[in-house]
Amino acid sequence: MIPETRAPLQWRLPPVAVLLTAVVLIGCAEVGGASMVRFKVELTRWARHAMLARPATHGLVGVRDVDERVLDEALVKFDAGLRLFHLHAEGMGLVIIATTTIAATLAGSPASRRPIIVLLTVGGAGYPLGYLVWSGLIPYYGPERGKTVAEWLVWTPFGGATIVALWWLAGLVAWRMMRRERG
């Protein structure tokens, strides 16, 4: 019996704009990480000053021992948001490259390929910005309210777009593999 031979898979690159978006996102992550280190003191001073200007928002009571704990906790979350932007922007840049390459190669028709690539690119590039939004809102609205706003404005829509696109792509790839095995 002669073994079945299949043509090797020819990988296709996603559109240049997608690759550029991913590279810019990774670049922003690196600049953000470097800035976070270089301007740590200035960022902390700014956030602390903004928090002290809004004592009711942060539950400050005017007792140094109590207020310092509250401020320290909020500043830790402020710093964490900046770090999470750095990490997620790096990671999502790579995710955009990998997933859109798979979509460009394996999503059969342009009618499904284009929206999947758009959702992966926009969702992947937008999601990390939620951490910057959260950090920027902490001094003004507090950690929890800032997180809620970031969830509704950024994480849910952009993360949702990415998840929808990934499920769509996974379904198309599974369907294509089943068809290929049958025929």
Contents of the next structure:
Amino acid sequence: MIPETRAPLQWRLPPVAVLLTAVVLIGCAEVGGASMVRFKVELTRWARHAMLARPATHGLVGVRDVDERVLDEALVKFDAGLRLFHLHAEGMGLVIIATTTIAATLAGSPASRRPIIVLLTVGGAGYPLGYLVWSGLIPYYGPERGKTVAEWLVWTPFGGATIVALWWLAGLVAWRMMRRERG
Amino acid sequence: MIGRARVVAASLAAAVALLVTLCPAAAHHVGTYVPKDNEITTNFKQIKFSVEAGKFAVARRLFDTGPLQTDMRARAARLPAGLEAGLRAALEGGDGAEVERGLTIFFAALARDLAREATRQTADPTLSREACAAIGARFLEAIWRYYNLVDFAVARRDDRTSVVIRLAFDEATGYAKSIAAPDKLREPLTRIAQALSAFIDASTPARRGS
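For comparison with the form predicted on its own, would you give the structure of this protein in the form predicted in complex with the partner chain?
After this comes the whole thing, all chains and molecules, with the earlier chain placed first.
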């Protein structure tokens, strides 16, 4: 039996602004999910009208048997974007709380702790908005072009920020564990 | 030594966990779309399965109240004369073979009209190659959605027509996928329309007798 000599880990809360951001994000997810159900017909009607007003964008040919399939695909993806926003906003809210708590506790130096927390918060809060942006762009630019815009504007920068922060945090945790083992 | 191994194992586990978590995010998963039946193909399947089960009263009700009949009336000018009346008479008389013939002619006519419209639209000289190929691909998808439902019945009546349409469809699909030669798309589309027209004429009793 090896005697336990280490002091127990004291968990620290992340800054209030971070917690507030995560809670607001989860709130947005819930409101988004509820609105998606409550206004499903209105949203579908609006998206359909917007798409019919832009036949060239969506490649509509004026033949119902062809166009209905194109419109149906775009509407399914429009709905999928709203659902994915709901799903990711809920999940990323919890990810922000969990990862920033780990960063606040285990990242000893403020020089690394602050940027990690900022990246995790901004990246985590911004990434789910990409699905909302994608959904909103589909009626105007089509599913594929809308996806490209959302990727460049939101998913890549915000998702990238989260990925960088998570790797940075993982590296810090591994470094801390190695130092403790040596010490 | 054991401590270092634990650290390495924990680091590896953390890296794997991160990779597993982040890979879907990096792919920006946005779901997949599976094309659904439209109201006409749905109604066709309802009628067909009712006829196959010998439930002609159900099939007639589905025909009388369904979108297939509405569409048949809307396209009456381009369909063989008496198609709707013949189909209804077959449903009332419990004649499964005649119901199948009527439905096959109707869907062949739908596919033929789409092939003709595709030929017309892809002939537009102002269209870019990409636009021409995209329009062709969309029409081919719509043509296949209808023709696929009656291909078996067409092959049973006239296997040569079925083969001609399938070959022309494959050829057209190849041209629609390659933006190098979208102008070649019109030739197989015209062949599809001609083969279906000939099939409709041959399957219509008034023409058969003449």
